[in-house]
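Given next, in structure tokens, is a single chain: the form predicted alone.
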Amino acid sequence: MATSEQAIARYEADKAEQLEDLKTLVRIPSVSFPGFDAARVRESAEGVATLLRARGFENVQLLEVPGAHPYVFGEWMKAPGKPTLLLYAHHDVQPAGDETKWNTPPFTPTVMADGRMYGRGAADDKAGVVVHTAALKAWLGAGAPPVNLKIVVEGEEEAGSDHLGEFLRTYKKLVQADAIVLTDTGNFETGLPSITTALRGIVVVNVEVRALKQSLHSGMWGGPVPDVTMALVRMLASTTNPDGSIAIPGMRDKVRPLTDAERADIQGLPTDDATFRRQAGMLDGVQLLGGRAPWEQNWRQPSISINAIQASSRKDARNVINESAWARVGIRLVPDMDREEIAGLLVEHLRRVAPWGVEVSVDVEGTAGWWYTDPAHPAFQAGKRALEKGYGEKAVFIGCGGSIPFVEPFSKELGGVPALLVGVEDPYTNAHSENESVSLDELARATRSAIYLYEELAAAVAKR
């Protein structure tokens, strides 16, 4: 029977191949947003399918649901009596953004002297794909993995996973497993292995304010005619207290307090306010908000953000009173906030505080629920052991201030099996921003951890 150490040795011998696999995927601009070329996302799915076959997965196929970019499925089911792990990653990416701010072409994977490879999707989440493929190849090179494996690589995660629920219901029997390993999160610090056990949810609304049939000359009409941009700014400002916390009545009534153990975990992290400020890129003199430790504030407290606002534009700025003003507003949710209730409270508040009789329209763009899991399950302890072997450092449990829409549907549709969220990103990855990159050392450590994880979970997770 093969051992994890034999598989690790096989991986070390083939490590350069993994980097080339990642470069091949990054070269495909698989942006899943509306308005981008859907053919490139399909090309990416086909490229992932080719890679899965080449690295040992069987029954590889593109799985389709109407209106969705293709998913890729594969499996290795030759460990009778052993549990089955469902591996997850996604092959779609964010748009490049402002290409003039990239130091290298966004879809030309480039290894730099800092030990990182730059390119859109290099970390989020094409690195997650090659972690899984390299781990299986390493085990097969040593003999065979000690568990059964299934893999789903999604094609629309960055666009919101709108069809994931339908996908899971359609293919529920095919993807059924005893545990899930979702490789699309990050580590608290480079080289510090981390398992994410809490995610914030999200509610997004679009609010538009109108008062005129057309824009007016601000000198000829300014004064008696309400300025809709000013009205919108007053409305948005009313949503927060001076410390930045949400001021909307009823919004914080159901926030779950931290347990003593959770607070101790956060306080024990190797960080401080200065590190948080540096990683966030905060300017000198700008205050931290909330009155709590920044990571507690980020992971377990709700927040509100104005993602975009528009009345006119800097390019077209004129001396006018604009006829309309618009903003996109997002609220991050934590346990035990109900997303439908929060959406209703936000819409109601914006309508109620609108001044001067302006016309207000608010529509809910989308919602995603928060997710929380208890790390006491043996699968999480197995995950910690595997990460500690792969990284050579003590692993930590962390939260995530962001929302990952696929986690809640996966956990729900597969009957609540344990879901381990791990990944390759670090605080310097710049996921979704310009100059996205992955640390090649982190990629190797994550892959070694995946190899150990199969062995640890084989013993810790019972076959259902």
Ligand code: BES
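Coords for the form predicted together with this ligand, given the form predicted alone:
Below: the lone chain, stripped of partners and molecules.
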């Protein structure tokens, strides 16, 4: 019978290989957004499949859903009588953003003197893939894992997971499991192991405003002719109050207040406003909004952001009144907000406040639900023990301001099985931004924890 200590020893000997595996994945620009080359996402899926096979997963295959980037599946099912874990990560990434702001090329993985490897997807979420592959390889090297394992590596998480429903309808039997382990979140501080027990949801809309058949000379026509960019920014400005909170009527009505215990838990976490400001990279003098502890605000209140706005461009800026202006707006949702209702309220608000008779079109680009779990199931204590062994530090429960569309429908469809959310995305990761990176020490600690976790969950989760 293999012991976790033997598996850990195997992992220590194979760490360099894990880093090479991660580099191989980061070199593939698997951007899942429309307008980017879908062939590269497929190439990434094939790269992940090759890696899963090489590190010991069996029955490895791409799972296809029409219109979706491929999912990758694998399993190791040779622990009779033991529960089955469904491991999750995603192999797609966000676009690189402004390449001139990267200190190293985004798709050239580069280890720097700070002990971090830079590259798009290095942390979010290609590290999540190699945590699982290295953990399985370590167990196989020591003998055999103490649980059955299935793995799903998604290809469209960053684009909103639009085909999850169809995926579940098609492959529910194949992915059936007794618990889910996701490596796609992070730690409250580097080296401080954390289990995420809440995610925010999201509603994204695109809004376009038009007033003219074509743009006009701003001197020849300005005054009587409305400026659509002004119309759009007035509409957008009306979505918030002066303190930054959402001003759209009805939108905050269903926000679930924190219990005293929940607030005390957040207040007990080791941080303060100055730390938060530093981690976020806020400039001196810029205010923290919300009037609550920043992480309470981030995890348990909705927030709105204007991700992009366009009317002409900086390069083409000249004395004109533009004929159209566009913006992409996102609202993060918390318990108990209803995503369809919020999408409806946002669309209706933007139409209603549009000034001067301008033409407005608003489309909902996508939505994802929030997720919240009570960590009462023994799997969560098992998770804490595994993290404590892997990190040598006491583990904490945290929330998350981000979204992972997979979690809510999967834990539900699999019969309310516990979902453990862990990962390597520390506060310095710069996920979605330029210069994304992963701490190599964190990667090692997360992998050691995964090794312990398979053993801990084998005991804490019932086989059904």
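The term rigid core refers to the maximal set of C-alpha atoms that superpose within 1.5 Å between the two forms. Residue numbers count along the first chain shown, from 1. These numbers were taken from a predicted model, which means no experiment stands behind them.
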Does residue 394 move its CA by 2 angstroms or more between the two forms when the core is aligned? no
Rigid core superposed, CA of residue 98 - does it shift 2 Å or more between the two forms? no
After superposing the rigid core, is the C-alpha displacement of residue 160 2 Å or more between the two forms? no
Quote the shift of the Cα of residue 324 between the two forms to one decimal place in Å, the two forms being superposed on the rigid core. 4.2
